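In the block that follows, a single chain appears as structure tokens, in the form predicted alone.
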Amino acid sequence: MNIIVTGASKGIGYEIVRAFAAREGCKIIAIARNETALLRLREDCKSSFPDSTVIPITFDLTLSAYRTELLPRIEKHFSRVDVLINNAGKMINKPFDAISEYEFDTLMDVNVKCAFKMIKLCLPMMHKSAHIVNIGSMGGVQGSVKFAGLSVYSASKGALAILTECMAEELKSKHVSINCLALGAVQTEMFQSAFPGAKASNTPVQIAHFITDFALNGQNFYNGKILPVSVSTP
């Protein structure tokens, strides 16, 4: 299995890579901006799982050089992509009237456009039964409880959810599945920035194992679905 995980340098992304590394036959490309953290992740996986293959690629997903810089580095290791996990994300916790246009654009860029660009980049390398998993948020689910300060973050995750539904229709002819996992509370830095002092119901390790299982098997049961993964509010 050839797997790509974005936002892999910390939190849920870091643990997703470790969860895949623990499985036999998984070869993982881990993408993030922080080279030091990616190298630490590779060594961590090698120490815990000696037969694992983790390939760190340092790249800023907000850049435009996907085809000229990122694609050649992926193709050096992969001739096909079986699983793409769009995990990279950003949160800004501010009242609506304090959010600047720049911050709005940044959130939409990281949380929506980067997933859009990764899908476009990887699609030519995907074959029948490939699975794209977008990591969304309960904040982006229509009708869910909303919280002050997270308006644009939630809107960006809502856009990612709708993109997922639309892409599923377009990818039917390619037999590529795409789903969105709308995560609830997970004990990460991002969660703490949104809810200071709160205790999340799940750890990054716990949620990473769920995401890993879903990425490998979920396409057999779901396509184009927004699936809440939450046991609490928040």
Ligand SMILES: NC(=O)c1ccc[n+]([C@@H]2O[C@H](COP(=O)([O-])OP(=O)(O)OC[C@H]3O[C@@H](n4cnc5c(N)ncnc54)[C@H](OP(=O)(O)O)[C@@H]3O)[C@@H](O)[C@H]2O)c1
Given for the second form:
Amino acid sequence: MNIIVTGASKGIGYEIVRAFAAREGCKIIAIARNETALLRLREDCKSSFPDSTVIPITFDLTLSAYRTELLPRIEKHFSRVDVLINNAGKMINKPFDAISEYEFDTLMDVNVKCAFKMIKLCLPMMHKSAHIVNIGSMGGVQGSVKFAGLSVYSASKGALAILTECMAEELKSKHVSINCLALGAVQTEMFQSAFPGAKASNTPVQIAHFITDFALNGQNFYNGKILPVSVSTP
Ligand SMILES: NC(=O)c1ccc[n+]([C@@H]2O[C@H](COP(=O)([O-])OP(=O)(O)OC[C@H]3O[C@@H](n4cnc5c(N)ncnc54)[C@H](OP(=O)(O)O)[C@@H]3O)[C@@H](O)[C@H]2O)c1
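Form predicted together with this ligand structure, per the form predicted alone context:
Next comes the full complex, this chain leading.
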């Protein structure tokens, strides 16, 4: 299984890579900007799971050099992609009247456009049964409880969710599945900046195990779905 995880340097993405590394036969490309953290992740996986293959790729996903810089580095290791997890994300917790246009653009860029660009890049390497998992948020689900300060972040996750639904229609002929997991509270740096002092209902390790199981098997049961993964609010 060839797996790509974005946003792998910390939080949920870090633990997703570790959970895949624990499984036999998974080769994982781990993408983020923080090179030191990615190298630490590879060492961490090697010491816990000596047979694991984790390939760190340091890349800022907001750049446009996907074809010229990122693709050759992926193709060096993978000729096909079985699972793509678009987990990289950014959160800005600010009241609507304080958030700038620049911040709006940044949130949309990291949370929606980077997933769009990763999918475009990987699709030619995806075949029957491949699975794209977009990491959304409960805030991006219509009718869910909403929180002040998270309007643009939540809107970006809403856009990612609808992109998922629409893309599933277009990918049917290719037999590639795509789903969006709308996560609830997970104890990470991002959660702390959204809800200072609050305690999340799940740890990154717990959610990572759910996400890896889903990424490997969920396409047999779901396609084009926005699935809430939450036991508490927030
Ligand atoms: N934690 C929660 O409660 C929660 C709830 C709902 C949804 N989520 C979603 O779950 C995902 C993971 O969240 P988290 O809590 O683990 O967040 P986190 O700890 O802040 O980690 C975010 C990851 O995204 C990467 N990233 C950000 N900008 C990037 C860029 N331009 N290029 C490449 N990588 C980039 C970061 O790596 P670098 O800084 O090294 O680039 C980091 O690895 C996000 O999509 C988030 O929206 C989280």
